[in-house]
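Starting off, we have a lone chain in the form predicted on its own, written out as structure tokens.
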Amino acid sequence: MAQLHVLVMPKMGLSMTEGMVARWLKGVGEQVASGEEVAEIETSKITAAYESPAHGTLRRQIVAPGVMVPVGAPIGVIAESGAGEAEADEAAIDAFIAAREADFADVQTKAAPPPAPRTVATEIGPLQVLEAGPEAAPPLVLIHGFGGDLGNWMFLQPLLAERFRTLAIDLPGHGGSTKTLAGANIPALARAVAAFLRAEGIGCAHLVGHSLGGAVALALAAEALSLSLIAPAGLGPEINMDYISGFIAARRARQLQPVLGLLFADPSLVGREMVEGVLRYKRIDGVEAALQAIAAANFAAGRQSGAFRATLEAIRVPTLIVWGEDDRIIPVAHADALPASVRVVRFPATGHMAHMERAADLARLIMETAR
């Protein structure tokens, strides 16, 4: 009889505990190739594709679109049939699903809770961090961009945590960190990260920075074991102010959705939960003033104020710069004519969020850099 394969709600991020099928891309009875996208899964950040683990026929959609289920819960069944094998009957599939649901219930009762963010007291105020990976491993700090938070690393951090003690932080003005800024320019934000490192007793660390966070990482180059920068700010004057001003001004989902869509090569990746999560953050007291201050300090008159190309010339640690060729926030041309000591990788069909759009490929490159 045909071998049966269960599709389960995937875990896409350290703190993800549940998700939902945004839509099925294959109908019951349709053929599915191994690795082919069979459904879209909506997470708290973006909508991600679910790839089939096997070749066969989609026999069941256990979970309907829009229904939230725990990570690991069965959501569908694929029957892998070969030449001369009989098709699985409905009773066999019912029994298979019942067994998988029983297994899931047993695992769920024994599962350890996912890591939760914690607050670190520093001289510039409380900063939130999500830590994962072996405590004795080399430290690797993840620094998000303008308007982001530590959740932006949800796909990348679990991959890096296999080798590093990863610490994803919320910059001042963002996420669960202080909304009171002790300065809003790049040096001030870098001092906040340095204060966090001191509070954690970390001397030097591998630094991974995205966009504005990339410029912050560059400002901390003297305290870095390596630098991995994703579309970093500070390497040229141009920036898409439609994103910066639109992010600050948006009050409703219909205003924010197209703004967040600018971050990705495929705007449809922006899920409803991502939009609602950003709106909740923007309603916190002090957030709007903090974002306005950061934008004014770093993007005055619609231009970037940082000038870190000279910094790259002086860096003596391994340095990687990754850019999406379809970046609509900071031009990929800023990756041109960099020092020969800097490894530059351009991802095709990728926007400003390579750490969400190409997490596995990016993790491999970072591990090659942060030796």
Partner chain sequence: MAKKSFRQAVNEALSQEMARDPRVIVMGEDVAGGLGAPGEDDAWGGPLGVTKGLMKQFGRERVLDTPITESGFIGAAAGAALTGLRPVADLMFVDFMGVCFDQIFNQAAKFKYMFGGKARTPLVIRTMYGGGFRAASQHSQCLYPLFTHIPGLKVAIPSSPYEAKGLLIQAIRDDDPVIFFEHKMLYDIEEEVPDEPYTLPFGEANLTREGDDVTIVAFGRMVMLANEAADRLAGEGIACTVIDPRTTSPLDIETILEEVRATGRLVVVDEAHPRCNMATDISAQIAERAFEALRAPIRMVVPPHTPVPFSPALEDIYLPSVAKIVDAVRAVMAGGRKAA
Contents of the next structure:
Amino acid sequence: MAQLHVLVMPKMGLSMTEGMVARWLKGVGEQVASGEEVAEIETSKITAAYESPAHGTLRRQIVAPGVMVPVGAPIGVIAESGAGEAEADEAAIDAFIAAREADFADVQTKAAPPPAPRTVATEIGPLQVLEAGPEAAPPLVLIHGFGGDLGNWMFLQPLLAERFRTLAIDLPGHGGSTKTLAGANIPALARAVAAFLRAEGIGCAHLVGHSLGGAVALALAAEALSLSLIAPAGLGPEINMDYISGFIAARRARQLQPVLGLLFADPSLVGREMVEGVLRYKRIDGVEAALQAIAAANFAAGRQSGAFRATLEAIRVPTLIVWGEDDRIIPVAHADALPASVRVVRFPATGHMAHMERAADLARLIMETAR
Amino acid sequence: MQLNRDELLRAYRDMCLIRQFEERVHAEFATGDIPGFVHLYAGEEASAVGVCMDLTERDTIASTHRGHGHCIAKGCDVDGMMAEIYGRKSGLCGGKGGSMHIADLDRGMLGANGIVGGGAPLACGAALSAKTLKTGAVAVAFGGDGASNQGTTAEAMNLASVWRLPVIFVLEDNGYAESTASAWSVGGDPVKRAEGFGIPATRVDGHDFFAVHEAAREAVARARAGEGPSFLHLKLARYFGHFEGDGMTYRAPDEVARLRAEKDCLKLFRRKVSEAGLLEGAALDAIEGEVATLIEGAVRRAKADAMPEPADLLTDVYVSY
Amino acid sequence: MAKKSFRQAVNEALSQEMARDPRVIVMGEDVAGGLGAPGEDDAWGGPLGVTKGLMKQFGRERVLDTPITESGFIGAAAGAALTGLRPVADLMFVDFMGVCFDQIFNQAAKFKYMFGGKARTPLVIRTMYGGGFRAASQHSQCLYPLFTHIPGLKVAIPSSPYEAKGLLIQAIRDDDPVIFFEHKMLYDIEEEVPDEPYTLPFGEANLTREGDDVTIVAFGRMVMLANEAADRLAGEGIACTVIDPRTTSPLDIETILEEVRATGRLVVVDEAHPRCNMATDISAQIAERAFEALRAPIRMVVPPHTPVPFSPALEDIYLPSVAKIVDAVRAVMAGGRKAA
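Write the structure block of the form predicted together with its partner chain for the protein whose form predicted on its own appears above.
Shown next: the complete complex, the earlier chain at its head.
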């Protein structure tokens, strides 16, 4: 008889505990290839495609669109029939689902809670970090961009945590870290990260930085075991100030949604809870002032300094720069004409957020770089 | 006697200013130029001026619907008051308050009040601010014999007593709550009511500026020393009706004429300072002349000033909305 | 960020604002409790423990127990707001407005206008409202329409712990008098609430659900019920937008108009007495400004025109419910008029 495969609500980030099917991309009875997109999953942050783990016929959609279910809960069934094999009958599928649901209920009662961020006291104030991976593994620090937070690494961090002690930090003025800035320019933000590393007793670390956080990582090149930079700031003058100003000014979901849409090649990836999460962050005392100070210090008159091209020339550690070809925040052209020692990878059909849009590909590249 | 020559001149000037202000408003109201309700203070000048004599600008008063006298005694600009009564944009409240709501927070005047008994809790709040912020300021709640029967007055007195607030309750008992005699409407003795709350209380001849000032001076000193509230029951009289247009048929036919002849606080003041040789008649006459010019100017300017613009209707409801 | 109850969210907002600004004081009946009594000091923290601990943190000079004297202390709060403090007065149950309303609507609300714009009255009156507590007719009303009616007052009605903290901090920092309504059935509801202070703007509605078929407007605790109804209806293929206006004054009518123009159907859920309440107000404004967009008559889910009853058997049928909201949504989807 055909082999049955269960589709479960995927865990698409360290903190994800539940999600919903935004819509089914395959109907019941349709053929699905392994790796083919079978549904769109809406998490608290983002909408993402769910790739089928098996080949066969979609026999059941257990969960209707819009219904929130825990991670790991069965959401569908695929039947894989070999040549000449009989199709599974409906009763067999019912029994299969019942068994999987019982398994899931059992797992759920024993499940460990998702890792929670902790706060580290540093000389520039409290900084928040989310740690994942073996404690004895080489440290790898993830530094988010302007207006971002450690949650931006939700897809990438679990993949890297298999091999590294990953530490995703919130920069000053961001996430759960202090909203009082000791300084707003890139060297000052780099000093904050250095202060965090000292407080944690970490000497050198693999650094992964995105956008503004990429420039911060470059400023810390002397302490880096390797550098993996996603659309880093600091390599050219252009910066989309519609994004920066729009991000600071937006007070309501309707205003913020299109601004966040600029981050992605496909703006429809921006979920309502991602928007609400950013709004909640922006409402916290001190955040607006911090963002304004950072924007003024680094993007005065709508330009970046571009000063880190020279830094790249001098870097001796393995360095990776990835860029989405459809980046609408910092143009992919900033990846041109870089020193030959730097590995440059351009992702097609990708925006400014390769770590969210191409997490698996990016994780492979980072593992090749951070050796 | 506590007051020096300058202070006596100031007291007489303020009482004169109130009297002439009210006499003039009475006359102008009769011509039909002044809109709305107006309640005149003439006859009660010794109360406002005597009580406010020892107050500074950071001290506060909560006034009543009969508030012009309190405003003047607390230092409100007479031109601004007159313009307000005429509903002009140049008025102290931009023409949005009128006679019943004249206020000047910069002078510690927290507002006349259209609600009888409305002011006493507010004065407690001002006293609470002074106590909490340790400014040393005191607050005065003026109220009439009508207000003395309102629950707010009793609540405010109890609150002032249990919180030991720097507040002075001044009961201006002019004998009538609207048309009803206080002799009938006030049960028992207001002084004993206050004493029942544990508040030191005295009854004072409200026609006698010096008696009022002496009692108020003690109350202010007690409040400033952190010794809590006081209560003054001033017996006095108003010369005009409850409001302008009130025929006062409830009063005895010769009542006001007799009061003006025998009890008038200005005449009483003149007699006392003359007999004591403190001020000469010429100085007092000069004040009356100066005040008359001032009032004349205030009325002339108020009549000439512009009305509020239609756009003013929608402003000043909220700080932000 | 931790899960916090509505009660903790309100307490944290008060505590953080008192720490931030020495002019902020808390006053009311039993806000600490036990004053002058032989037993425990800070015995209550309000009847439901919302202000518990503030007195020990800030002292009796800034957490003032009052006698039972609503006119007295609400008026004193108004006077204190006019003269330099930023009082948060606790009107234990909104039903008690009956013994102090003059000080709110004739005094505090009107200072600024009557005085030609010169006054600032940074006063907050926190008050408990709403049914479901078996508290009968004098301790269960909503009454926010009465306050919404008065120019000069702002009215905030938080629907969750996150909303409560952000709206209360906004209320305390606001320079106008704000009446802050806390539904007594919400105090034990929990959700993620940031530890840091934050503000939620007044007059900006929050969309808690988004759907193309029906617009549901709900206030305070009714937002929770409306969300539940929307989730249930999603299973039937009916997609609802749920609007939490957050404040009834100012009211974000523009967002409501926009959503009604998109869906063509409106259900308003209001726990307040049904005559001249928020449901009638919003219905009137929509009828006046978006009549052509309506594909079905507006439906109001409101209690009957009776006092709030005591007996659970009666109160349960008195209050709006998820089932009543679901029925109303189905009715507007059917396009039909309310059955006679």
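Residue numbers count along the first chain shown, from 1. Take the two forms, superpose them, and find the largest set of C-alpha atoms that agree within 1.5 Å; that set is the rigid core. For clarity, every value in this text was computed on a predicted model and none was experimentally measured.
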Core superposition between these two forms, C-alpha change of Pro318 at least 2 Å: no
